Amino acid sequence: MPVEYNQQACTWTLSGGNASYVLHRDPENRLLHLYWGPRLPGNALSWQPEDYCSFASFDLPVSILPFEVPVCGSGWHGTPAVGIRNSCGDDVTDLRVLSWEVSPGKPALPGLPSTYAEEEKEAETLSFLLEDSLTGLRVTARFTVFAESGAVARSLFLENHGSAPLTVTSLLSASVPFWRGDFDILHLNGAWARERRIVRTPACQGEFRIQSARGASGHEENPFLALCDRNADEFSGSVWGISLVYSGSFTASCRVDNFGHARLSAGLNPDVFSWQLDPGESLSSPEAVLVYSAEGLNGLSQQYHRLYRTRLARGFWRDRPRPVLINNWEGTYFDFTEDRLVAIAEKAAEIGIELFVLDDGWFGKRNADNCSLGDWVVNRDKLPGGLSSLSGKLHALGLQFGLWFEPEMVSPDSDLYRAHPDWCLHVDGRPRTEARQQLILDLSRPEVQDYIIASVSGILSSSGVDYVKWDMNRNMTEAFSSVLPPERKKETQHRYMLGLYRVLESITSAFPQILFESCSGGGGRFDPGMLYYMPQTWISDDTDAVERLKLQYGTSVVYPASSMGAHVSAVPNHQTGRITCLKMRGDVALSGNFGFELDLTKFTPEELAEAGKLVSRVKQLRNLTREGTFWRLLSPFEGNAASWSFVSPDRREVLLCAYQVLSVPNTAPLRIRLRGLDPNLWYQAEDGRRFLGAALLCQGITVPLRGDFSSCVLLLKAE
């Protein structure tokens, strides 16, 4: 079972794949961490009660305990998971354990994304009932183990028994004590057009934290956090990650107290909440995935790809092939017509591309980025004939049918605007801030939850759409709802997130068939909690081919390829102005969900056949790309190459992509080493060469790569 119990020791042993994670009731009733990491039997842990206070120390013997739900107040310094201030105005809380039981499979978090498990057999799920006597609060923590993988999603529930009101201050989802504190910090940091950067480095007594309080999980930082051994790379060594599943604003740190024991700690960002919690009511937290690797950094990643491409994304695109894809922005910008749209998608049919997306500028007065967001109707002075006429020309090409939305946002100048000044988020009084002459609707508010919800259902119904791209295009300032009383101000952002996840949830379910792609500024929010929504994301605005080798690169961490929206634009680059060859622009981008953005009818007729060629081998790749194991085999933010794999799970196909920056003279040829690999099979090369496993593993495969901006993409099969 993947929860064991020991009676004697009062133990919980979660267990599954290759780890473990130790919970334990003490003899006063408090549920402490033991262990997390390799897998063990339920009875083999060395820890006594007494090591808690086996040594003189100024501090109270209390500070050392590793509390699975540390709280304020009685001698426990760092920061709480539940801080809640009661109507005494103290933050004193004590949580005890009350009752525990263990449940098969794995239940839903209601308003929340979430893991989930399809059969019981999956996972399994221990909920600890923790109560504070005196404010009648009671915290539900659950831990549910995934089986094959041994992931842990936690999350905490809290009500309020008592019969006074409580202020929650501090809600983080998981909060892990360890016993050393000698570990490599990694995460993903990054800005607009260059998101998501790996960046390691030594922790140290004191407190690492990253952050956003932008009101998305943000350019900044992804809600992602991992502790390494110092001496663990891609292929071997201790990794244990924390991944939030929230699209919010978050908090992820790494403390490191006094006498060197690291807590790993996920959850809202208490910066920009508070939560009032009458008698009687009841909050979630988001949910954080757990997960521990003992094979490096690969190992980790590869867990956290399987668990989110195929139990956080859902529906019917979750397993299915994407559409090859054109999308008209950087192509004409807000300069098109609906001839010049058509004469774009003859070119894209004409070489096998599968679906035609219309980007912004198509409704309201939108002829630049200055009005009409929230005016969801067609701009007839460039579609005379509406949505449904282009939608018809297109399906009667061949061609699917996608649209482009910014839902969330309002632009002054709009008729939405004009009749519901109200409806944004703004404090009274203050000037209103404007990014990129916008403003953001206040989701908090039911109103206009159901307004977002109807008037992009119209369209969606309407118009004959198969896919959408859904994009949020700036952060929040004057972050509070004008309908809150005062003591709710701060609950403004988390209440948002709660309105857009029914907001998403609604319009998702009713067009189950429409492929759904989030965008925020490119990878502004590019996080679990929209993958539960929408299975892939934007990765950046940022189409250079060189920029996304450590885009795509560094979003591998925790994301996997079927996740990753990945597009050949024109060249010089629009952000970069570089200037890299059709090959290379096509090799990279087909890791991901693949598409041009770009005008076609400006192509000449020898590179439309060679992107025509391109589609074609996209179409042969894609499921290896999208179900295959995914291997970091050399790191771009480490040197002038690139290389990553994908290999069948069967281990007889594996697809070997390598890329060269810039050229060096009188250099040996690259060689790269393989992973993942049947050591017993031969594989054939698609270039005749012919290689046993085993040496493919221990001595590599040398790729020819010459010139600046070259890139080798081989597939190999087994014989």
Ligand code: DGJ
Contents of the next structure:
Amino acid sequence: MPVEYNQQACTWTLSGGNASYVLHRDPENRLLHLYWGPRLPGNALSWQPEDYCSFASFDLPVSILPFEVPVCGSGWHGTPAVGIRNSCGDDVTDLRVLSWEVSPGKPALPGLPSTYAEEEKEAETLSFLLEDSLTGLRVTARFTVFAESGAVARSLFLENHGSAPLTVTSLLSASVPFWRGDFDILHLNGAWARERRIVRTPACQGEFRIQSARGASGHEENPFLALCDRNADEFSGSVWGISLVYSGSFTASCRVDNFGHARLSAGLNPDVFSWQLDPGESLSSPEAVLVYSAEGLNGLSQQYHRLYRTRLARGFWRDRPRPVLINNWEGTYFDFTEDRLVAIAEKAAEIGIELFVLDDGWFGKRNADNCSLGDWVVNRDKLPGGLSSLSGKLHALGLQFGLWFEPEMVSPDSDLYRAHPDWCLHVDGRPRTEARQQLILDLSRPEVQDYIIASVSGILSSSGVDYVKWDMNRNMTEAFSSVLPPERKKETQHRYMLGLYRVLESITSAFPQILFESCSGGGGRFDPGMLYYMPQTWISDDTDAVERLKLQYGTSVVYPASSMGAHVSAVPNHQTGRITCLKMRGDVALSGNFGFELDLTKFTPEELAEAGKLVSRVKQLRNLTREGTFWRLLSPFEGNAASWSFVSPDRREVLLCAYQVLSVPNTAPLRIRLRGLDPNLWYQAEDGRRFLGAALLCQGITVPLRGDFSSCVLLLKAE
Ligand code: DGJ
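Following the display of the form predicted on its own, present the structure of the form predicted in complex with the named molecule.
Expanding to the full complex; the earlier chain stays at the top.
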């Protein structure tokens, strides 16, 4: 059983895979955390108060208790997981366990994205009902443990059973104490076109915090943190990860107290959140997914990959090979006609591409990024026959038709804005801050949600659309809904996310066979929340092959290759000006959901032939790259080369990918030790070399990399 209750010790041990998570109810009915780490039997631990406060100290004993749901005001001095201001104006809260239950499987989080179990035996859920008797606040703390991996999905559900309104001032999905603090903290930071760089820094007394207040998870930080043993690396050592299934403003932190105890937390960003909970009302936190690995960072990533690929992503496309696509954005930008698009599509069809994606600029009078967002009506100057004529021509060529939208936005120069100037996020009497000459629709409002659902659905049902790219190109300002009363204004950002999730659920479930890809100025909303609705995300607006090494490597810390949009674009690259060969660009992009993002009519016949071979290769490899176990082997953050591999579930195939940025004279060939193979099998490489698995694991394989921007993608198969 994944959840074992030890009545004598009053502990609950949640176990799966190689991990356990242990909780305790103390004699005073407080819910305490005992342990999270390598798997333990259910009778291994009991509460030893003297481990925490056996000494005379200035500190209150309660301030060092390992609360599972820390609250404010009765001695605990960190950030509360549930911060409550009551009707008397104080924040004191005292949660005690009323009851608990274990149920098979995993309940959904209504209105919020979350991981799921397909069969009850995959997971078990332990729920504690806690109460603050003075105010009537009830908190259900849920812990679902997945049997296969030991991943623990956590969330909190708040209900006001009292008679006076409460204000929720902070809401963390998880806040996990550790009995030590000598960790490194790992996070994924960045900026537009430089998303998800791996950064590692030692934890020390005080608080290390990452956050977004932008109304989107953002380019700057990903909603993920890991604590690593100081000697943990990609392949060994203990690592604890927390990943927040949410796409809006978030906080994540590691706080080390004055006793050297760390606490790892993630949830809604209290700087831009508060929520009035009237009597009878309820509120759910987003979900946080906790993963422990004893096998270093690769072990952590592989667990997240499997869970997010198979039990977060949903729907028709979850387990299917994704079509090879061509997107016209970097090929034409706004400057296209139907004839120009069809000319590109003809070349695409010739070389086996399967999906043509029409990006920004097909609607309203949009010829630049200064107008028409919100007017989802085809631009007849560019597409005289409308979308159905274009989609008909593409379908006749054997191509699927994909279409770009940016539904959450409105341009001040649009019919929508002229009709509904109050529908955007704004504060009366203040300027409406524009970014990319656009404003954000107030998705906390049901009528705005309904407009988006109706306008997008209308096009999807009438235009033969097979794929949607859902973009979002700015962050929030004046994020206080004009229709909320003053005491609820700070609910706007979270209400926006709930509104967005309602819109996404409604549209994606109405069009189950359409493949949806999310995007936000590249990878500005690459998070588990979006992956629940859309199984893939455009990872960055930086399409340069060398930069993509870091982008794909960093993104892979949490997210599976099947979630990454990866395209070959033209050279000189539009973001960096760098010229790399087509082989390198293709060899990098084939590790994700592969596509082109250029004007194929500009290719020479030789380049077109090479692109055609690349497409065939992608089709040959795409099941392996989607389902295979991904191993990071050599970090582009640490040197001039990078390498990763995909190992098939039966370990009989491995795709080794290796890249060199700049050529260095007079050096030994790069040798790479493979991982995850069967030591007893013989593997035959495409280039004719043969190796025993044990040799590949222990001694490695040399890869032929020569010249600047060179690459080697080598398939090895068991004999
Ligand atoms: C930002 C996206 O990341 C790009 O791929 C492209 O779709 C543009 N928006 C279009 O405006």
